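Here we start with a single chain on its own, the form predicted on its own, put down as structure tokens.
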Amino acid sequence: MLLSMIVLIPLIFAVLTLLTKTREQARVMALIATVSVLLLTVYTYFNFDSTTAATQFEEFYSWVPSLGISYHLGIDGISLPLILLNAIVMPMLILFTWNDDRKAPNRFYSLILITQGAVLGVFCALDFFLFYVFWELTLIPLFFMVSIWGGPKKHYASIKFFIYTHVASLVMLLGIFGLYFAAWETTGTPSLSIPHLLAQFQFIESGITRDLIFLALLFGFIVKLPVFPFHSWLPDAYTEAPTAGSVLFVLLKIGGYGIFKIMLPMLPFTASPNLMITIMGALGAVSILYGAFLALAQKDLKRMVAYSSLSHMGYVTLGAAGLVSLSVSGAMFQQFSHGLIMSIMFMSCGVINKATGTRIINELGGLAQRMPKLAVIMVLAFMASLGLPGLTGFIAEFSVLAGSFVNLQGYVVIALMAIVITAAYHLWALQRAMFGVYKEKLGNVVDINGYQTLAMGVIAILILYFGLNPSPVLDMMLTNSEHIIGLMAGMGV
């Protein structure tokens, strides 16, 4: 019941927090609710067996059997450590958001809520209805975050981000439809088990059948990440979401997530697998270098936090085509990493632009004089995107490169040529909006307040821990990749 717990506390209360009539009460509502799931998620943590690849905290009842259909929750080391990161973060963003002065406040509590319940839905379900209903269910309270909240371009990115993805969830909808047909050609018996339609695929005669299917699956997952060229919903969304919004974007990791647990070990049974891994090298390396080019050429900071995610998504597809135990879990410590950091670059954002009332870098300057708390949280956050030793960035992006050098060196180069570009923009911003003469014309601005202070410096201070000290996660992540490649290497990939 433990996973129950956690999935399902997060949608119970987003219930009840709806039927609130205040603002305290919403927000009280959602800190109980996210402290509840993190201080179950720590249980589960010190009650987990890192030295094993196997499921763990297995709850399994027969739903639908003429389908196939069970609820089956279960967690292994791919999956923990994004349900760790979820839980740490959304706690602090309740209270980065406590003084906050906004219509609806029930409401927006409530989708913050419901966006946790179903993204924890998608790390544990090991059953495809389920795993499927959760997947969609996140677009929904996302949708609504931008499209009431957002900025001036607000329904123009909800739309594009609801069409964007939920075409690509389509696609990846079939794709769990032809591996579900298949199998139970193959076996005479209908599951929708996820471990079993896994171990069916390589049973499928059709060399051709197995690549669709395999790429259908990948469409559905990288558009979600995202990767170039199918991220053009990405900066929209991100910049047009009200803070709070833009974080839930950033621990929206169900599409790398997906490429660990189900595209990893489809891979080696595909009839082109060469191919597959030339499509996710190319993909992620591009999408390196792409979206640092795009974030230097913005002069919208939120918007050049933006791109910088989607720079920092490739190294995720890139890490895992590496086919190696060091670039795969680099990839998936990468996702981890990049929660804790672009939560803070966009709770920074926002801070910013609410203070000074514009975002655009130009129009900035000196900051960190009037503002010395977010000046110092601000440039660590920024200093470990780039990739600066002693952070989490620098231990993710080392090992993605390192390890995928060994198979895919031509496109290390190419990703390689970003990390000038990723310090060129991330200082260059850094230098214009924060230090240097004030600008008068800015007014009185003042630092950050108290919650968001203990919000942002609890991040903050995890970044400078994992970055010196990964091992409480990334061991977790080195016995599944370790285990992936394995079944590789057993299949001569």
Given for the second form:
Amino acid sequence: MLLSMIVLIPLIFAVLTLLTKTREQARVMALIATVSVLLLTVYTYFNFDSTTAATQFEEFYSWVPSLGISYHLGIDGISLPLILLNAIVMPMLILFTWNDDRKAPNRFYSLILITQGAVLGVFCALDFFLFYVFWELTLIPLFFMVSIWGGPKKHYASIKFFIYTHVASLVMLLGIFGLYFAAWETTGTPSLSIPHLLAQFQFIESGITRDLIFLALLFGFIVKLPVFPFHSWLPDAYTEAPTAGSVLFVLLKIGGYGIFKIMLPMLPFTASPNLMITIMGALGAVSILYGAFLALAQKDLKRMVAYSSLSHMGYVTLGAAGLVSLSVSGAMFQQFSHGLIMSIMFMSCGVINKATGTRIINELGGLAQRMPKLAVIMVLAFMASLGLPGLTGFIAEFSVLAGSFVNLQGYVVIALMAIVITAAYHLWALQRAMFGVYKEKLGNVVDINGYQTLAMGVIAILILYFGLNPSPVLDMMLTNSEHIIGLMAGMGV
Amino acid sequence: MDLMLFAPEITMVVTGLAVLLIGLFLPVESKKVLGYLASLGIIAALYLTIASLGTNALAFYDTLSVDALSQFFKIVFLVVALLFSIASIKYTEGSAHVEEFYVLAIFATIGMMFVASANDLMVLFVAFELASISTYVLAGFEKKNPQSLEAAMKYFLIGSLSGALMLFGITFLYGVTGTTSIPGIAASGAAIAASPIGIISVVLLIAGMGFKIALVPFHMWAPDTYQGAPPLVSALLAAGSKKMGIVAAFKVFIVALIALQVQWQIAFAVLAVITMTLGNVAALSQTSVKRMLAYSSLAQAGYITMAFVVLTPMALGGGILYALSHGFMKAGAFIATAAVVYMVLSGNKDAKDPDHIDNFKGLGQRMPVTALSMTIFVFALAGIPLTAGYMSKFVLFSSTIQAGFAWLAVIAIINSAISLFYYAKIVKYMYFLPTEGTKVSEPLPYTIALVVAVIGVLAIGFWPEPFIYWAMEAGKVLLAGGI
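Now the other one: the form predicted in complex with its partner chain, given that the block above is the form predicted on its own.
What follows is the whole complex; the chain from before opens it.
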């Protein structure tokens, strides 16, 4: 029941929030929901056995037996850290937006809660039908989020995001169908259970079928992640979204989750595993470098952060393709770390935009004098993002690069080149926007309010905490990556 | 022979006649009662039909059959008729011709129900014509509205032509086989396959039924008629009458003409692809919501036609389930449009194009229930998960892949993605564009009909097991060659 509650509480509260009349009611309702999810998740975390890669807290009810669809939930060391990330940041997001004035607050908070429920649903689902339902459900609230409260190009950005990722989901659906029927043929019974289908994948006779299924699913995941060359929806959607929307995008870790949960166990059984590794590794390495170069060229602070997100997501694919437990667990940790860091970075962009009316780096300057609290938190996030030791970003990226070097030296060299550029754009932006002489024409800016300080501060402290002591989440990631790598031993990969 | 096999039809006939007779003696202002009476009669017939699921029998010298297929489709027709009749309570308010309106709709439904039960081509044709003629009149019901008359005229001319083509096809089959019984024709499959006349009759029958289903290139009348006819009648045409064409085609091709399977499968494959693609592409640029829904209903018919190509129990089950889902979704969408049209016309009697998409601006605030229902219907039509549309597409498309027609499934899936554009456009207008109007009170009958349709759409989406089971059973009847 625990997982069902974690998934359903946000969805139920989304409806209740929609019915509220005032901003006060809506935000309180949203806070109650997100805090309840956080408490339940923390309880789950402390009852979770991180020494085993097995599925825990399983729930199973038959739903449509004639098609093999069931209501099947369960979590493991891949999903729990992401659930934890989501559960932690969501209440902070509600607090961050606590004093914001915006139209239709009930719909705003309702959409946030739907997104949370859908994302948590993807992490918990162990049935492809359910997985796909939640996967698609993430799309609708985000689309509305961008198209109602977004920036000047919101309509273009929301439609582009919708079409791009919806088409990718349909390709993924084709892959799911292929897997479903191929396994139906071998076993004689229909089933959409994820563990069952992953286990059956190796018994599909035709190698081409296996490769096509793998590529179709991979396409769905890497577009959502996103990875070069399927990233062009990202800068528009992330930049045009309201701050809360950008944070929701950041917490949308379902693409990377799919890679670890579904792609990696299938990888050794494809007809040409080396080709698949090359594809993933190359796309990852190119994304890291290309994203960093694009970020360097941006004038808009938020757009820069958006491209840096692309660059960071490259580590996820590269680490997954590295196929040693160090790189795989590092890539999983990158998802967790990236969620925390980027949340603060987008929140900072939002605050700056609201206080000064601009996000163009050139027009900013010396903000640290007027916004000292923001400056402290922002510097910490930027340092974590560029990979300063002692913060979460370093652990993730170091593990990925060190681990991947075993199998993918060439790609690691490409990625290494990006590190200098990454440091450059982070420091440059920080220096020009926050430090130096204060530009008087920005007017009388005020620092972040108490709620925002609390929200961003808590996340900043967690970045520091997990940077110094990653084992509370890294241990279970390691257990699972070792399990996945164990599956591959002897497959000649 | 057990007359109780046809209890639903008998109930409908009694209801129809009762409405007609009572209507004669009622003053205009109390004719509202007729709507309640018709709705109750339809509910009774619906109950009797659902209770008779699982019966297998032949009657009237084997010209009619009662089986899972016939009963499932009767449920589709009755559901559409029920939604239609509830919503019409408001639409016909104050009209002197309430009883005609209801009687025509009820007789059209009876015709459709007999098509579903027909086991003989003559019965099938007569029932087909009963339904068609009743709907011709309904389409022109707004006598003073030139658009409605034009719609009725087009529908009538093309409908009679298609009826003639179909009859022509049937006569050829009779000439070759010497029988009009559907199983009888199936039994002489070898003779049909050997004779060139077989192909001619296939062509004529596809054309005749293609008109009714509105398959491209026999679709020209549909957008004009759906746009011009009163929106509730469009609901009946798109959601009910179209399904009659489909069940007739199921019986004629899959049962009677199975010997020519290879020939008509190719034809249907081509028609399915053209129909869904043209329907979706044409819908993109429409500004009249009724016309947009008309094109979307072409697209949906294209999807259902895939069942003819794949021809596995699962695909037929999927197609049949799609027919039921489409009944709820499309009837619901047209009824929501009808509510908007009603709202616009009650504000300004001479409003031009009351179903123009601009009238949907800000509907989320003006008519919250209608807007929410419309959102659910269009999302269901687009195939968003946990709706009837998604479940049906899931079964139908996945069976297409299972049978090895991956190319067809890919085309269908791409089409679904395209369709999202124009469905999302309606939602955008309803929720994101500012409105000039104020909140209006939503007419209760429309609201009830919408809520019933929403329940249907969500029930199939959340709890599809019984629906899938009976749809598959119905599909098996077809593949077993009838009973």
